[in-house]
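Coming up is one lone chain in structure tokens, specifically the form predicted alone.
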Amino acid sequence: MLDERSRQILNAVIQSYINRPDPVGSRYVTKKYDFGVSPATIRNIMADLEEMGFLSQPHTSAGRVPTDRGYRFYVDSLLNDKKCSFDAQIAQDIVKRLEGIKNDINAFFAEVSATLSRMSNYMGIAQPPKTESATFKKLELIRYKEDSIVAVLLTNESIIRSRILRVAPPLTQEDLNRIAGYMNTEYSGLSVDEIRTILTNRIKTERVMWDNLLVRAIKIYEQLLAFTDNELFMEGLFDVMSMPEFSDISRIRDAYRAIKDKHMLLRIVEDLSKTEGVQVIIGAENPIEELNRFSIVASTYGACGKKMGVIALIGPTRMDYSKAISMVEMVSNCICETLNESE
């Protein structure tokens, strides 16, 4: 545990380093912050903080920089204080933009990731709602070409998924209407995941009773859901990589590859989707070693009382956590407001 003065000086060092990525010395802290003590006292406290693992000294003659442990103490204080706030007008503008594209799931979450990145200069990430956890409302199947169809899935949460699917052998529009009619009559109001389980069990236990058309209905349904598993919208990668701490290309090559790899990020997002509220992963806390020089500020979002996905900011460990937490909370609230209004 830190006493109040040690807390203040640790916060001062962290805030100074966030604003200017140079090691912070005791003389700088004395001039910038009015703690009413001498530079020597501050220097001693900073030495104690270093000994406890909250600060480190890159060079003997240099000032000090925060460690991951220091950032964690700082972030936990922010989250516990719950003083993060955001501008109501900015939130209203975001909701207005999202309202105009809420029926286009791709445009909607591309705008979410772009908004996060634009406001923060970090990398914005948005995971669209998982269809499996949504409530099935209606399926439409439209013959597109001889060997392909357009499938449109609508959920009660106003999520629309559409995809062109290949079908062989070909189906007539009458066949497609029959398949869609069956799905809409039998399964409306169930979760998409429940429907998948029911259909799989039925075809195993009642195979003799199922005609070929309904077997194909399951295959179409599986194809429609399959493409949602690896979706992740990302914006602002080069903004992050242009920051001072990433000027050494040889040191960030692996980090660049990792942060660009959606499958790696999806592993983290999947874990975050099981949590509630804002979560912050700092430096070496990242489960992927290549991301140990980054921090992630994330939050789940939802509608109709359900968690639906995750949004996040990725930046250097020197990121402005207070600002990032406020932004992620604000955008999460904007998504919820837009989707709930749709309902």
The other form holds:
Number of protein chains: 2
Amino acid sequence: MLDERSRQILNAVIQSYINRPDPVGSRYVTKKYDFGVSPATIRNIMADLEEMGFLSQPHTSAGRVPTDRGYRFYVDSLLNDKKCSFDAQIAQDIVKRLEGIKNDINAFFAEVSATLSRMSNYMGIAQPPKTESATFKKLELIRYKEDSIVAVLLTNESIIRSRILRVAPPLTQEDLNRIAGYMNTEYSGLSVDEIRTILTNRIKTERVMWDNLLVRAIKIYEQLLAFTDNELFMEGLFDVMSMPEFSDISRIRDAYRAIKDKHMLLRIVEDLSKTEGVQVIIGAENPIEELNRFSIVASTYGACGKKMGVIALIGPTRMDYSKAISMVEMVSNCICETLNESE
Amino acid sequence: MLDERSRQILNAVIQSYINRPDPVGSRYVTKKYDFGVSPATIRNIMADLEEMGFLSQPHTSAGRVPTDRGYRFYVDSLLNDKKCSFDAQIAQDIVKRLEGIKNDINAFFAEVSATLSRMSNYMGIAQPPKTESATFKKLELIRYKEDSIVAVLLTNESIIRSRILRVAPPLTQEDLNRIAGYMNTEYSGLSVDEIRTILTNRIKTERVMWDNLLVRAIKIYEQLLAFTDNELFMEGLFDVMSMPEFSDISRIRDAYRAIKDKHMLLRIVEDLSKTEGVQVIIGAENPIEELNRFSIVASTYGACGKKMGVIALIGPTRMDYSKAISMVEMVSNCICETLNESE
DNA sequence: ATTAGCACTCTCTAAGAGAGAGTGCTAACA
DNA sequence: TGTTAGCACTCTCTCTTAGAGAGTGCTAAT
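Please give the other form, namely the form predicted together with the DNA, since only the form predicted alone has been shown so far.
Now the complete complex, all chains and molecules, led by this one.
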């Protein structure tokens, strides 16, 4: 439905516009790209492209601007074509930088989001792996004060979760040791979430054989998991906001609030985490209205084939998709590499 | 040097300007505040105040705007006069909200900064207590993988610090227990920092009596403290940035970077933490040039008379100092209360 | 000491003119 | 039939100008 030349012109317009957010005119296209035809011809084709919904005009006598549909076409052909691969050197640098802090899962993913942002000038987002999907390694329970204990949960994925929990009635350190011992011998190697299911089933079927302590164990375990430290690291919000298309500060207020709102982003990220590989959400494709002028390039990451979380870049719809996609892809690979090494 | 009426007029101008950042004219003052004199008189006095450096004019035929010196005068007399005390109800609400999360020191101070920001519409900053100044309660060491252990440090102040540490050569769980046991029996109740000093001294004087393990203990302890999770929570950056005086987005770029830069803020906060009580830094009083158009209202907080950290509000120089001061004061008290209860 | 009156200064806004960029259409051309 | 040159037209942007409005400083009168 779109001949080769039209596609090339569409690409030319989009790339121009990505470089600088000014409407692209026919004359400019002939000057900058060598199609061997006159501006008038370009104009005709651009009019066609507009009719098909790939381009639009801010006003009658302005150049053309890509529509979301235009970007979509562009991105799809980008995803199908060759991947513009990244400099291996850069990847090495990132791996090296991440290597140093892989033992601190939060610092690690904070650095991931910072790296994404720094390299792209868009907003970088990194969701650390959920404790729930990690592999239970060890539980340690320590008496803290009369009515409170400290529970420390270790997983194979270098995730440590430690919390002060309220327990009533009080438990002795011996009790705690027995509970922890039970958990550690029985459940080591299962996923944190599986254990939760098993525990709740167990209490139904076995009817308090282990008596009190099993119940207490479950309570503690639940309490420990109740804290959703479902963090999301983001960096570079302001970089995006200071791009020329957002120079009118009043208009971006809502967008800012939406982007800043971690919960809202989390919802999107959760959706994304269902699908593997790089995904691109362009402008109004996003269900969140406030984000209609932004695009998201996201990818899941994981180790050993297991999806563990999502990283993403958020930028204006006219973002450099080619760069963003390859960057997200690369960083995702770096994460996998680093995580796998630490196994 | 300043008669009563002049002071009142200065106050009037400043309060007007705080409400809305428009230069304040003589006519406006007579209308809004009832001094029983004509605009001409006000003009004379304002001219005097300008001469003394408390007010200035954006241009010859505009109203007056307070200078930093004007604000300083205003704030000082504010601090000397009655404290505008806060609604006890609000304080109760805050205490209640904080109560629920006092066991998670990070969530706690994240909430503090959010509360400060939400209530004032300025930027709220909260520095959680440093681990170093907390009281050592217990150290727990757990073997994690061949060459790494998990160290968990508990303090009386509900601070948990847990890290994966690399240890070489490997240590058995027994070794770890001995090290932890040693630390727990010897040092419980001292401050985390004191212990550090004692340990290093000890190794010098006692010359490796405890042999290897003491050295290992010190190494682990140092390693654990090496991570400066000297966090600073901030909330509401954008609220400040979207105030009318910053409507020109390009001009606030540097300021944004300065404010966002936690390290820079940390330096200021560190300075502030030396002095007790509420402190106000107005505009250019701040050594950081990028922050010359902002003011900071800060206060230390602590429990049992011990200074533990700093909270602050950052806003434009025309911020509502009265409100900001009493708010910071109140929140500081709420923190103290909550922390003391948990002892 | 205070005030009314007045000339003056500066900003802000609206309106208008002209330049510039880019389009769509038409008619000619290969 | 696809391409192109030419041209009138549209819309934005910028610059200028003029006038309104707000507020001042000064002077002379109270």
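C-alpha atoms forming the largest set that superposes within 1.5 Å between two forms make up the rigid core. Because the structure is predicted, anything quoted here is derived from the model rather than measured. Residue numbers count along the first chain shown, from 1.
If you fit the rigid core between the two forms, you'll see the Cα of M123 move by less than 2 angstroms. Once you line up the core between the two forms, the Cα of S148 ends up 2 Å or more from where it was. In the core-superposed comparison between the two forms, the C-alpha atom of I218 has shifted by at least 2 angstroms.
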